[in-house]
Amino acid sequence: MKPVLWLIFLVLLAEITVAAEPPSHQEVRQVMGTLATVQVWAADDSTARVAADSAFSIFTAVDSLMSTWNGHSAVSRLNAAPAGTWVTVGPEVCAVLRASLEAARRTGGAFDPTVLPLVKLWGFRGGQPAVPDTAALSRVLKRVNFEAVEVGRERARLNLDDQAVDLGGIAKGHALDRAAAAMIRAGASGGVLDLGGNLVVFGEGPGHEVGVVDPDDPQSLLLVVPMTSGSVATSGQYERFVSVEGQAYGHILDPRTGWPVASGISATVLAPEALWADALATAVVVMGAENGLKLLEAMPGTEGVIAGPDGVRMTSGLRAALGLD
């Protein structure tokens, strides 16, 4: 593993800026249904502000294309079309759709972009949360099938009745990759971008520390490590719950069974691209520690940490780099 990789480490719920010098400009805005913080290092204030604006413009553009809360987005138009109908969604949406399908194949369906009907059935997208009955769950699971999605250069189609895709598990990572590139083009010499807990650090100047949160006690940290460059994402079944008849159910669903995954587990993934860190973090929570670690070990340049009831486990490359073997 390259020496820099261990510095890119993990989780995002507790962030402590430790830059040798303060950013030239820092700004926080509400975008993509969450808070985004953009820090920029640049030769002058004017360049830094232009770079920050370019990042926020990317976030807004990606949201306008891929949000399922926006009925006019390209993804919403795809979802609204009759089964088997090709819909022009543009090359960017098609690229992210292809990546999401590849993530689904690599994870054996633990990550599945067609999970939206299942999320709605549980009431996690508005309405009254409820545990679905067996018949309803069976009907909806038939629509959760990434293999029924076809993607071309600028068009895509869903081949099952009432099927719908949700790119929420990968779009933020994609937006971060694009935003970092846009900031560099605008003249930024370095930057830290935090989009709802997904993080990218690049270039000269930034220094950062990130804390690995204890899923049994989200107010406590298991580990704090420096981060100088790269991308990292975390996902955990301790972040959002709904209560049904006194029973708490986490928001992360297993697309293969239709049920929420076990609580008290978190996964933090370091990957060459924020898009992949985003998708894999959720998939590993669904897959569990053993299978999740096998997946990460098999992916070049990817490292991770999984915290759960059985303790903290991490990929072999990361353990070796931290001198824990």
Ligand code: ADP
Second form
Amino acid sequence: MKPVLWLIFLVLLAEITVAAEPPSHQEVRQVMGTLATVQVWAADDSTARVAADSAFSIFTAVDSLMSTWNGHSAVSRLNAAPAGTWVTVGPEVCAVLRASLEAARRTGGAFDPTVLPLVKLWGFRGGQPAVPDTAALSRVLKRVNFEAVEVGRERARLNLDDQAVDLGGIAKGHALDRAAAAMIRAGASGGVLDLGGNLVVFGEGPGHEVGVVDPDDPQSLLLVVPMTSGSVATSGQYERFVSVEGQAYGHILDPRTGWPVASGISATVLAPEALWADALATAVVVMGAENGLKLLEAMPGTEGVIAGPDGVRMTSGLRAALGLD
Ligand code: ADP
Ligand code: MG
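Having seen the form predicted on its own, could you give me the form predicted together with the ligand?
And the full complex, kicking off with our chain again.
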């Protein structure tokens, strides 16, 4: 199949949600470099609006702590400090950094929060996108090493020269976990939050179903998962890419080779926590269908569906839940 067709097909592997009752309130805003849609179920309209506001406040707060587009964020201050210097970034950034290091360890470095120098080298942060020369690539790759990151309770440090972290593969998930908790505190009885391909569903009331669109037949759903609570994230190279001489390079990089992942797979991961769904979806794209599936099988409570040039594969738990075995 021609690559361009794959680009089109992969766009279709996204999640859609269906609820039995319409939400009390629904709102869309641009935040964290993407569109956020918040649906709230609540006893009355004003509770629903306050709950939605609390979710958007969290998205903005997480962005101002963790964005690497914003030079004043806590993560940007950490990145700007000289190697080996402790920087006070606060407990929340420390918690997400710790989770990102755990994701790195569990994925054998396929997920690596220290990819930022590579992200910049390829032109994903502005400038002229270009395929880097081998010397520049190997120079930058030396700084991509999650083992050189140390995290305390309030502060963190990066131990290699010019090392820099990028929480772009995990921060949206974290923001969703916090936003859902804030909505519950604000009195919401249910909610569906969508943050750029990352989804959280909570609440008993409305009876949500999350459908994954079949990449081979856009009119039908590959699977429909009833969800009262939990999270789904989809990652793939089609979401954001740079073009160099007519060739598209996606924004997920393989920290071991320094090159954008070229496998053409798209990964949808279901997990109790959005932080993990987010990190694992990114990691599975790097690991490929075979190893990605093995990883998901090994993580308790985690399921996934991986679509790629070799077809669609899913975890055994999901197959069983859908009656496919
Ligand atoms: P999106 O941001 O579109 O939701 P992902 O969750 O898959 O997509 O995250 C991709 C982002 O994560 C990239 O834009 C980059 O900032 C960062 N990233 C790229 N490659 C890796 C990697 N191997 N490990 C961790 N983060 C990565
Ligand atoms: Mg991710």
